[in-house]
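The form predicted on its own is given below as one chain in structure tokens.
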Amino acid sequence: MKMANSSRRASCGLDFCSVPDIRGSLQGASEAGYDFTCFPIVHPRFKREFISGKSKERPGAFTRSDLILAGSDWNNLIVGKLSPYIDVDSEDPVVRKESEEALNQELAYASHLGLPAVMFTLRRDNQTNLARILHNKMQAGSTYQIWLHLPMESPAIAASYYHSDEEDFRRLHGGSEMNTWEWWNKFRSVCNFEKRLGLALEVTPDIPSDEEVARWMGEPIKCLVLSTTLFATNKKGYPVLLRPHQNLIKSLATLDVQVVIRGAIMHGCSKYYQQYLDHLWQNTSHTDPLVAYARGYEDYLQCPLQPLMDNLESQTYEVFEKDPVKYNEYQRAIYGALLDMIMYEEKDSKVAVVMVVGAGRGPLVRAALNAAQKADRKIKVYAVEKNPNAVVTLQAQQEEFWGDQVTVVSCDMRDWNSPEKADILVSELLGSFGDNELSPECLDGAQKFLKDDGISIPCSYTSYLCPVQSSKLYNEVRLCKEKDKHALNHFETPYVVHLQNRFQLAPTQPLFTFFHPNKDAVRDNTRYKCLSFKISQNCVLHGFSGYFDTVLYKNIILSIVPETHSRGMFSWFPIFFPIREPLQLRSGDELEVHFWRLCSKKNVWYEWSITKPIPVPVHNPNGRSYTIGL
């Protein structure tokens, strides 16, 4: 099937629920616009008996033969349905024996014709029988992928806003027996949250509160179902949805899911659905500049980046060159620096040393030159780096445009002995969580070289931590194996992710807090903080979102922080501490998580644990499956 993409168009199927003729309905389904159908892989109403009773005996196939169409098709086109009345989880023991049957019997012919995803609706809350079967199957090399379909908000508390007795209402609404969200976390949990089984979310026509939805966000939606009747009809007889609906859509549409249109036509003609869906795909393009250069790398796993150990390839420079926002707040930051530090009567006789350590290929060195231009101010600048390669490029820049302005220092900053001591010291020397790519480290060995009363830019920077549910990350994570490293090394390393399909448990907390000049009398860069979160409604726990925010000068701030995020700039995406196991929450719960940043004489690392509502072991001890290299 081909996946959606919210920059194009929307990509649909059409549901039916039953089909006498599939090629006419293929056809037909993709005349109408429609990428794939969703078909029963029996008809609806044709029960089998495998124990006992008249039909155990009928001849003749139970369902179509695969030769009706080429097996491109099956592959690509077709959705298939389980029979409705399956009932594994029945009381009746005869029931539950003729529903396996039949459940294997479908199940076995899906994995004949190839495929891609099997749907199946979850009536209720107690499914574990079904869940085994399915977990089962998975494990035993099935191809295709499970939808498990299910409606945003189960039918009961629909019902329940039109009951007069109060009671019954807070009941319903209390209880995680109606909760389809509670259904489809056991259901999920026992198959252990397998990678192939998703969502095949139906939206309803009451939406959950914010809170309900956002929780969604953080599960694996393959497709949302849609229902005929939830479209309104506008002034020229065409479907459309109401604003509620519309906001709803967009908002999942960030997630590149697919949509599936089910019940009767009503509006002449099923094409309307589909274009009018490619509309509202169309019209939800983002101007973001985070949005356009992240698209594709949404839930990828990156390690972070290393470059104190490791060189840096000119295209990774290049890329972080492009941000439209860091170097000009980098900018007005010495900017302000140079106008604080030199008074304009000094301005013709006063130069200004200003130090860019780790320089790169130069942007730094560019947006002082640049503000010293804006501020009518001399400065002289020492460009220090230590990989050779970058180097190469900054000599380069300095004979072609800089000249005796810019001095370039082939050296690790650590290990330089300046001719002089620097008025502004600049570097950019920030990872995903602040402190990850050793910059107090680095900034603590080139102080040396700053003046009593010189300015560093940045000046501070804090690391911000928060709980998230996502399942898809955390079957990524667990995916990352690998041999000859500890078994769970993938479970007690960052990962570097630009964060999507997830769900946010409680608000960002600050965490740890990194100043220079460092003015300390011994310095000391480990830090150890135990943090708290209220969670308000029930959730899984999956890992750690990590952020920072920087202050530059004064208040030039750069942020990656959620709630403060600079807009456009996407040097950073946020970091992903993961744990061994997801930890069930309930509402009302105390999360406190502690974590540790620990140093060597050779390395730096992290630990985290988990010690309320449940003690979780501490995650990566003396940095076994991840450190930093000084």
The other form holds:
2 protein chains.
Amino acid sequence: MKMANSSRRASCGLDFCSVPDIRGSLQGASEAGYDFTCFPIVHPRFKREFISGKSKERPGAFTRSDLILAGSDWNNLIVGKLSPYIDVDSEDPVVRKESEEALNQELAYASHLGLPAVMFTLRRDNQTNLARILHNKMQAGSTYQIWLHLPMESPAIAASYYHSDEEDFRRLHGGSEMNTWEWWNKFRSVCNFEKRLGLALEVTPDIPSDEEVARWMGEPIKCLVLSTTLFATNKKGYPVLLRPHQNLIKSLATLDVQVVIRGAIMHGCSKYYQQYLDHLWQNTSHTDPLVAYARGYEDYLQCPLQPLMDNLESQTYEVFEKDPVKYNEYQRAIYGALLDMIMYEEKDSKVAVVMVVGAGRGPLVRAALNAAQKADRKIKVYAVEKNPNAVVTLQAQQEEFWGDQVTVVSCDMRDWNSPEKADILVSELLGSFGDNELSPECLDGAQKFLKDDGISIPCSYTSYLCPVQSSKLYNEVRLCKEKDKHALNHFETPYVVHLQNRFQLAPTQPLFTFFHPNKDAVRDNTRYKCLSFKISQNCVLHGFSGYFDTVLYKNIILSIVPETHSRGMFSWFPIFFPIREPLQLRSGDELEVHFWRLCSKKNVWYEWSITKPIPVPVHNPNGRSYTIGL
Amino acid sequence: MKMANSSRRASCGLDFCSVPDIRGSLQGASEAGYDFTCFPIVHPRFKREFISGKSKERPGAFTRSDLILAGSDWNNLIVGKLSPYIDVDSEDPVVRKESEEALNQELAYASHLGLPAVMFTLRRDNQTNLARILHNKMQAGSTYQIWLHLPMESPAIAASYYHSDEEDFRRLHGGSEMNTWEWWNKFRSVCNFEKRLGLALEVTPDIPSDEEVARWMGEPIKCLVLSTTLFATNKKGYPVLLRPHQNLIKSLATLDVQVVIRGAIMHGCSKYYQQYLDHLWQNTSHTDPLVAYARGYEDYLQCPLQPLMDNLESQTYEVFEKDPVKYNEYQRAIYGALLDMIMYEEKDSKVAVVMVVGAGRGPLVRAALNAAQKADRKIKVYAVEKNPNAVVTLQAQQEEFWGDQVTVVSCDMRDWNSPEKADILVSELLGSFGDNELSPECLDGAQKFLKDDGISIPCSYTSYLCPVQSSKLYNEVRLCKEKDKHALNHFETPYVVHLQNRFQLAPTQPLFTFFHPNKDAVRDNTRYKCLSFKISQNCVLHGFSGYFDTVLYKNIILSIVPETHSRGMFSWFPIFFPIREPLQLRSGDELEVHFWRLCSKKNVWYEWSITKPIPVPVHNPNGRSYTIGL
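I would like to compare: after the form predicted on its own, may I see the structure of the form predicted in complex with another copy of the chain?
First the chain shown before, then all remaining chains and molecules of the complex.
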């Protein structure tokens, strides 16, 4: 059983209701191309005896022996299913007690066998005792994952489509008792969002609304369960899914999910289902360079770079220089600025002074030189760089290619005394959140050597914020806890992360904007803003994703905001601001969030808080957990 | 300035709007009997200059020098008031920036002077930036308390009583923008329930509903602010409060609050207000032995006793033996049982065997002997006690007073092999939550030497639960964090505590009941129950208070449940089960809480969880933070 699926093959499992011959079943599934199987942990026949209370008197074993299969088969190929009659939340205390014993016995056996996962079907809302017991097993160090098997849409809601009673319909859709996401949400919340608790999501004949599907996309789906009845038969007699199901599964396939086929084989042989799913999977591969670049980084937390305090490494420069979009757009911006600045008539007499501040290994110098050549304008370039290691690369290029046209300056732009003033100041100091790598402070410093009518490229940038649900990210952040730091440190730090397994709770909104050059009498780079998001369905807030866009020059824009993302640009992943505790939100709620950008003489940092629907303490007060060093 | 008020004197402060002569004002207040004064930190005249932006250019100091008073006066007698024009939440960025500077300046000066508290009047709802700034100062280690001055009832609501527009009235009362408790709740939540943030609660001419007053009683009220306009004049010309205000202030006086008198002196001299309040305070003293016994223990957290695992100390026995109610009721119960058990005709022939299990230093032995004498029945007493130190006391009394009628047995009741069977089994093994000192397990063990028709005193007990709001307790629990333990350890442990500064969110409900002797085929002392509480106004849940009552025999009952508390009995304080994070609740919410009593071979423990209105993770899974040793 493959627990992670980074290739473009579908990892498929085959479900069995009962298994008279476990070796034969396993071999058959394997020959049909399946990667794993789902078997009941205990023989269904054992049920009657247990319910009657005689299980303890029964002679012999309560299930098959572990010797039937090799240990590695148990560990890799078998998902164990709990007996469906287990009901530890029964109103009847005898059934409850019996069920608790049966559950303990089956879970202990799953542990004994070393099964990778245990699956249980949730049939109704109130399963708090079950949630507690499973949570406690996970807390006590059980090794298996727990897959909660649930339909995407509750059977009761599906049935209601055939009713004419409008009120009934509304009640079913509005009430948490009927919505299976609500079942799941209550269950996993009682289980404290335990990382090893995942979803085995049954794809239903009726597909819920796009919004509801999007909400499922923010959940830890371990596998999709497909009933064979979901498949139609094509002209050649092979099983195929209808278009809406195809699309649904393709979009879910972008998450790291596996598939389980369950039910009677209705198309001759089980292998045809597996082959069809493999075919679907191969068609989900993307050609976007961002997707290719980001593979393997999905939902992986990185600490934001601090290029001002730390020097970047050669490899980091190399990766970012390969961006197919960014430097093209810079070149277009410089090109446009040069044409606006120097009339055709002056092209041979006038020389524009271009200062690249934070030149790194030179991509913006190249962009400037290319732009000048293309525009047929004369320029003189200063390449200012504080990292002495990158300066080595700059100087080598200067000697070999650029000659007198370029002057390399090994200096922090805030300290440099320029010999002349610039017409154009070019920089790429932006982080995932725009200002979070201290572009405002750096450019304020560099502004003193820009002519009064000079141009800054970029001339402005804006950060954006979006509320996000993601159990995955919440768990990743929770794991970042460090011993010697403040207990909340990891919840008060933003992370750079390629967001995948998440649900955006509302449209993205702009937050802070900075303009360059800054002509204010007193330059103030602190900011404070309150944003209000309208929540359209019940959900859980785990934090905020952050983005930016920037106007390089006039209409030339770079953006990582989802709605306007520059296609193919991979230089920036989004940023993620967590919150201390998941916040349950309800449809219709107004989510009011406050963000501050604060500055001291040494540092810049963000603080954030929520005041609606529920007030939440200030995060990162005084920058106690995270600051950006000046 | 007295920061704690355990005596029955009112600690009074006098408020000044402006203070031309600070020494004179202070001396005057002191001579009038006041304990402290409230002065503006900065002279009001400084305002105009600051707003105009010229404050930095102003020559000379921005306020009076610290040399005017002795350091100890600043430290003890002066509450500093922030300038009323400070508005760091202004929509106007210039006003906001200016206000931030003014606020920082005044707070820094308050720190410099070492003032014990800083007071600020909250005039509207949205003060998130102010909350952040004050929270951050407290986080950074400011030494002063912050008193938020707020009216009990918003002026807008008070005004609305005179409106005829019903809809308007409802809107004002329902909307959080108008209710001052909502202002406070948002503010202190953003401030993370910071312990040094307290309330200076202005008593308004109109008193809010009883429910709202009760909710204020769960808040950290540092002082009550009384305007002189609130006072009427009695026949002799002295200031007095009207009856409703008297009652309100008397009930608030049970909390550890001070009083501030503000406004123009309208009754000749300020000392009359102080004298009147002292008079009110003296009339709040109680005669209930529980209150006298509990003084000094208000809201003080204690770890529950574990008398089964640990041996109690002599002093502990001594305190509990003084309870004026408990042993009387036990004696009445034994008396009743003896009369029922031995007919008058048998009174000389029949001897009832009474076993006191857990006899301690003998109070129940004495109760049994007294009951027998009073009932004119013959008894033989076995006094079984596992604590060898208490056995010393038992044996001394046996030799000196009791003689052959009493046999002292130095043994754990669960291990004892009794020479004969008992007619009556008497025990006092109950904790604040009934079964939490493992009475069920002990009596199950002792039951083997009770005759089939024997009587257990007590014959049953029931635990009770009530949802509670209390910033005070939340902060006390938060401070219990221990370094080497699980991060949530202190939030998953129940505490025994004399609850004072709290608000009960709903009526108390029964939870688990145990009966003795237990005649079930298989004795099972695990329990699981789900309770549902109806929430009638917006509030914050910090945990659950727990109580118990017990039927000793027939209609003889002991109870610490607030609604039925045995008057004068002080042997048990309530228990408090915290929750991990404060939970904001809204009027109309259903609060659904799950409680489990779980047992292993070594331990008994509770787990708890909430599923409505918002699901909350299981507390104390597997007893990881708290168990009771068998």
